[in-house]
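What follows is one chain in C-alpha cells, specifically the form predicted alone.
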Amino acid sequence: MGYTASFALSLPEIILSFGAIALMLAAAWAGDKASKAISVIAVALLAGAAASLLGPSGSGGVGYDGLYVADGFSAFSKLLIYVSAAIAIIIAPGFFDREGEMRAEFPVLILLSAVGMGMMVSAIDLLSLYVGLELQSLAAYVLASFLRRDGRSAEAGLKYFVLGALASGILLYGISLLYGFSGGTSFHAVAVAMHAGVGTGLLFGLVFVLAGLAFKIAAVPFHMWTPDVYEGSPTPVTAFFASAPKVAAMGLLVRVAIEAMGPAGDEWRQIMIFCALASTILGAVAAIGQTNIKRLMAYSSINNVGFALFGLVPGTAYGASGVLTYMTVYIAMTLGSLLCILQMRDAEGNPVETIASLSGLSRTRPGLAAAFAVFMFSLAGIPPLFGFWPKFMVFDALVDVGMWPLAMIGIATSVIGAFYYLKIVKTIYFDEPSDVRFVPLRSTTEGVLILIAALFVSPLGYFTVPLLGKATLDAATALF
C-alpha cells in the first residue's frame, strides 16, 4: 500500500494535527482573548475526524508498511475518544473562566491527545504504540498542571509525570524484550514468535508490557496516581482524564492481548484476572472512607476499570464487545458525574468538593440530585438503570466460556462498590441541608449536557442496545 493511501486510512489524525499546528499559531498569535474561538474550531476538526470515519479511515486495513491498521475497532474506540475529548473542551470556558486561567494552548493539547490516543488504537506495531502512547501522555502532563497558580495543581502534574516516566521506561523495556525474542516489532511477528513457545524471555516481555498498559488503564496496582491527579487536576481535565486516555489505553490493551499475545492467552490471563479482581476490591473499599468527591471518583474509575478488564479475560469477540459496551456507557456515566461536580461552587462561584457539601441537596437543587442520583445508580449497576447492562454483558462473557466462579466473584465485589454510591445519594436525600448553598446552573450547555448522559444512562438506554450490540460486536470481530 502506497503513501497516499496510508494517508487516507490516517485522515482523523493528519486533520487533528495539522489544525492543532494551525491553531498553535494562531494562540501565539491572538493570545488567550481568542481561546473561546480556538475551542470552537477545536471542537469543530473533532467532529470532522470523527466524519472522516466514515470512509477508507473507518475500514481500510493495514498502512505505513504495518505500523498502522484502520479496522472496525479502531474506528469505535476514535469515536468514543472524539466525543469525550470535544466534551472536555466545551466544559472548559465556564471552569476556567471563573478561575482566570482559559488559556489558548487547552483545546491544542486535548488535540494533540486525541492525536496520540487515535494512534494508539490503530497500533499494530510495537514502535507505534509508544509513540502514540508517549504523545497522548506528554499533552497530558501539561494539562494535569494547567492551574499553574493552583498547588494541588501543580502536584498532580509532577506527580503524574513521574510515575508516568516509570511506567513508560517499564513499558520500553518489556517493547525491547518482545523485540529481542521474537525478532520483530510488529504484532503479527510477537505473536507468531509465542505461537512457537513463550520462552521466558518472552513471558518478562509480556508481563513488562502489560505493566505499562495497565498504569495507563490505572488498573491496580499501577493505579498509584490516579487518586492525586483526579482530584488536584482541574476538574474539566479530570473529565478528559476519566474518559478518553481510558478509552484509548482499554482499546490498545485489547488490541495487543488478542493480536500480539493471542496465543500466549494462559499467560496474560492470569495477569488480567490479578488486575480484574484487585482493581474491583480496592477500588471499592478505598472509596468508602473518602470525602472528597473527585478522590471518590478516582476510585470508582479504578473499580470500573476492573470490572471492564473482565470483559477481557475470556479473550472472545463477545467478550472484547463486552469491553467496548462497558466503556460507551462508563463514560457517559462518568462524564455526567463531573458535569454535577462542576455545578459544586458555593456563592462566590469557589468549587467545592467535599462530599459533606452535598447534603440535603434534593431541597435546595432538587434537579441537579435528581441527576447525581442517576448516575450514582447507574455507576453501581442497579437495574434498571443502563449501568447494570455492560456489568452483564461482561460476566456473561465469562460465563460463556466456564468462568463462571470469576463471575461469581466479580458480582460479590460489585456489591461493595454500590455502598459508597449509595452514600452518596443519602446524604444528598436524607441528610440535613448544609451551610453551602450551590449557585444555579449557569451554563445551558453543561445543563444540555447533563441532562443526555442522565437519559442515555436512564433505562431509556436499553432502546439502544440493539444498534449499540451490533456496533460493538463488529468492532470487536475485527480483531479476529
Given for the second form:
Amino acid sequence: MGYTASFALSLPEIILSFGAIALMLAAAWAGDKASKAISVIAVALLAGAAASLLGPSGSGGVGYDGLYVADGFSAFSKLLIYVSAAIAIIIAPGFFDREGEMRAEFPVLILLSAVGMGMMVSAIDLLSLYVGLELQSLAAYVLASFLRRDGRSAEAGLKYFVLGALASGILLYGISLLYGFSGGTSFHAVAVAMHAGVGTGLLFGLVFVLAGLAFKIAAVPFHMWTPDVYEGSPTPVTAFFASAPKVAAMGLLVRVAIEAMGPAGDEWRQIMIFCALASTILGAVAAIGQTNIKRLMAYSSINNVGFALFGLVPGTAYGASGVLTYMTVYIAMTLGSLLCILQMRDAEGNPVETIASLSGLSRTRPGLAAAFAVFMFSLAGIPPLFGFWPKFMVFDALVDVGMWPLAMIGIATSVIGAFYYLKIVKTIYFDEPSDVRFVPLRSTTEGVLILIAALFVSPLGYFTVPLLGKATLDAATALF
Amino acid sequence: MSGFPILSIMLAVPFVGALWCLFAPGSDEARARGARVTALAASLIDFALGIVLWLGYQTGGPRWQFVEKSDVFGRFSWALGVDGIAMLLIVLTVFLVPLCILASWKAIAKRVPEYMAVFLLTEILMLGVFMAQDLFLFYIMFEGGLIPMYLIIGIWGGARRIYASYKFFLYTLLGSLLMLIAMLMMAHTAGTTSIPALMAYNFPPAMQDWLFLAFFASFAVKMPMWPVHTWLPDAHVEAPTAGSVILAGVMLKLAGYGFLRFALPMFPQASAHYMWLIFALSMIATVYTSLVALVQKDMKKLIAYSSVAHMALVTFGLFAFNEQGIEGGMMVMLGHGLVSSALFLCVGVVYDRLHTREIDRYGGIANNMPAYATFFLFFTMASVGLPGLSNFPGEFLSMMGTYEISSWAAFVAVTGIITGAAYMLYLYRRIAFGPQKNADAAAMPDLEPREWLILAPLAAATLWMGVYPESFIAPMRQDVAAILVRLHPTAPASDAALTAPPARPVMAKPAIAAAGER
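Having seen the form predicted alone, I'd like the form predicted together with its partner chain now, please.
Shown next: the complete complex, the earlier chain at its head.
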C-alpha cells in the first residue's frame, strides 16, 4: 500500500498533529491571551478529525505496512475520544480562569493526547501501540500537574508519572517477551505464535502486557494511582482522565486481547475475570468511606472499569460490543457527574470537594441536585435510568456464553456499589442544607452539557438502543 | 382492540402531571397548591381510564387484551397488554393513588411539588409492571419502582427514615438482580422476550430449578416472606401514610403478581418441586409474624406485620396448584390491597392529629370520634376476615385450596386467622374503647370531609368485594384456568383427596388396602 493511501487512513491523526503543532507555535507567539481562540480552534480540529472518520479513515483497512488499521472499531472509539476531549477543552476555561491559570498550552496538550489515543485504538502492532500509549501518557502527566502552584496538582502529576513510567516499563518488557518468543511485533504474528501453542515465554509476555494495560485502565490491582491523581488534578483534567483515556485504553485492551492474544483466550480470561471481580468489589467497598467527591469518582471509575471488563471476558463480538456500549454510556455518566462537581464552588468561587458540602443541595439548587441524582442512580445501574443498559449488555454477553455463575457474582457486587451512590443521593436529598452555598451556574455551556448528559442517561436513552446497538456491534465485529 | 392505546395513555397521564408539578412556575405556595390539584387530577383521570379499562375488558374474550407493541428499543419492545389478573391489579392501583394523594393533602407540607411528582412516577412504574408484556420492560418497571419509593421514605419519612430507606433499597435490589440474570438466561434459551410466549415455553426441568430460585429470591423479598421480611416493618413505620398505603396496597402485590406471571406458568415443574419450601416459609410467617404483631406498641408496625401474615396466605393459595387456591390468593391480594391501605389511612388520620403512632397514647377515642371509630372497626373486621367483607372470600378460598393439597399446611394457615383476629381486635380495643386516659387523644375532632372522602370509597369497595366477589373473580377465572393447564401435568399429589373405595359391601377391606397402597 502506498503512502498516500496510508496517509488517507490516518487523516484524523494528521489533522490533529499538524493542528497541535501549529497551535503550539501560535501559543508561543501570542501567549496566554490567545487561549480562547486556541481552544475554539482545537475544538474545531477535533470536530474535523471526527468528520474525517466518515471517509477512508473510518473503515479503510490496514496501512503503514501493517502498523496501523482504520476499521469500524477504531472509528467508534475515536469518536468517543474526540467528543470527550472536546468537552474537556470546553469546560477548562471556566475552571482555570478563576485561578488565573488558563494557559494556551492546555488545548494543545489535549490534542496531542488525542493523537496518542487515536494511535492506541488503531494500533495493530506492538510498537505503534507503545508509541501511541506513550504520547497519550506524556501529555497526561503534564495535564495532571497543570495547576503549577497547587501542591496537590504537582503531587498528582508526579505520582502519575512515576507509576505510569513503571507501568510502561512493565508493558515494554512484556512486548519484548512477546517479540522474542513470536518473532514479530505485529498482532498477527503474536496471534500466529500463540495459535501454535502458548509457551512459558509467551505466557509471561501476555501477563506483563496485560498488567501494563490494566494500569492504564486502572483495574485492580493496578489502580492505586487513580484516587490520588483524580483528587489532585484540576477538575476539568479529572473529567478528561475519567473519559477519553479510559476509552482508548479499553479499546486497546480489547483489540490486543482479541486480535493478538485471541488464541490464548483461556489464559487471559482468568486474568480478566480476576481483574473484573476485584475492580468491582474494591471499587465499591473502598468508595464507601470516602469524603472527597473526586476521590469517590475515582473509585467509581475503578468499579465501572470492572463491569466493562466483564464484557471482555467472553471474548465474543457481542461481548466486545457490550464493552463499547458500556464505555459510551459511562463517559456520559462520568462527564456529567464531574461537570456537576465543577459547579461546586463556594461564595468566593473556590472549588469545594467534600461530600458533606452537598448536604441539602436539593433545597438550594434543585436543578443541579436532580442532575446529580440522575447520574448517581445511573452509575449505580438502577433502571429505568439508562446506566442500567450497559450493565445489562455485558452480563447478557456473559450469560450468552453460559458463564452465568460469574454473572451472578458480578451483578451481586453492584449492590455494594449502589450503597455509596445512594449515599450521595441521601446527602443531597435527605440531609439538611449545609452552610456552604454554591454560587449559581455561570456558564450556560456547562449547563447545556449537563442537561444533554442527563437526558442521555435518563430513560430517554433507551431510544438510542437500536442505533447504539448496531453501531457497537458493527464496530466490534471488525475485530473478528 | 379498537386501536386506542389506553394503556400507554394511562402511563402518559401521570407523567405529564409529574412534569407539570415539577416545572410549573410561580411562588412556592402557589406551586404547592398547584401540585396537589395537578396530582389529584392526573390520578383521577387515570382512575377514570381504569374504569374504562375494566368495562372494556371482555370476560371470556381473548386472553390478552388492549395489546400494544412497538419495537422502539431494539433489544426489547414496548409491549403492553393485560389479562384479567393484571387488569384487576391495575384497577386497584389507580383506585388507591387518588386516595393517597388526598391523604397527603395536608400531611405533606414540605417540598410538595417534588412529592407529588415522585408519587405520580411511582404510579407509572407500578402500572407499568402490571402492563408489561416484555420481560425486560417488566424488569425495568419492577426495579425502577425502587427509586421513587426510596425518595418517598427518605425525604418525607419519620425519624429513622434513612436507615429504613437504605434497607428497603438494598434488600430489594439484591433480590431483583438475581432475577435479572435468570431473565437473561430465559431470553437466550427461549429466543424471545415476550412474556406470553415465555408462558407457553417449556424450559428444561434442570434449568427451571435455577430460574425458579432466582425469581424466588426477588419475589420473596418483595412479597415479603419470612425471613427476608424485615425491611417491611421498618419501611412502613418510617414512610409517610401515603407511602405506606402504596407500599402495602400495590407494591407487595407486585411479588404475588410475579409468582402468577412467571414462577407458576413458566416453571411448573420447579414450582411443584419447591412447593414445600414456599409452604414451610409461609407457615413460619403465619405463626411467627402473627405473634410478633400481637406484642407491637406501634400501630403501623402492627399492621405491617399483619401484612406479612396475610401475604403468607397469598403464597399458600398460589402454590396450592388448584383453582380455589390461586383465585383465593388473588382475592387476598385484592382484599388486602383495600383493607391494609384503609388501615394505614386510619392510622394516618389519628397520626395527623396527635403525631404519634404509639398505641398507648390513644384510648377510648370511640367517644370523641364516633365516625372514625366506626370506619376503623369496619376495616378491622374486614382484616380479621369477617364474612361479607373483602378479605373473607379470598382467605376462605385460599385455605380451601391449601387444604386440598395439604391438610397440615392448611392447619397452620388457619392459626394465622385466629391470631389475626386476636391482634386486630386487641389493637382496636386499646385504641377505640376503654377509658379516655389521655386528654389530648380525647380532644381529637372527628373526621373532616376530606377524610370521609378517603375512607368512604374504600369501605364501599370492601363491602362490594365481600358481598359479591364474583365481579372480581369472573375476569380472572379464564387466566387462572390457563395457568392451571400449565401446572396440571406436574402438580404435586394432594394428601387430602382420599378417594373413597367403590361401594362394594362385601369386599370392603381389600379395597381400602388398595387405596392405601396408592
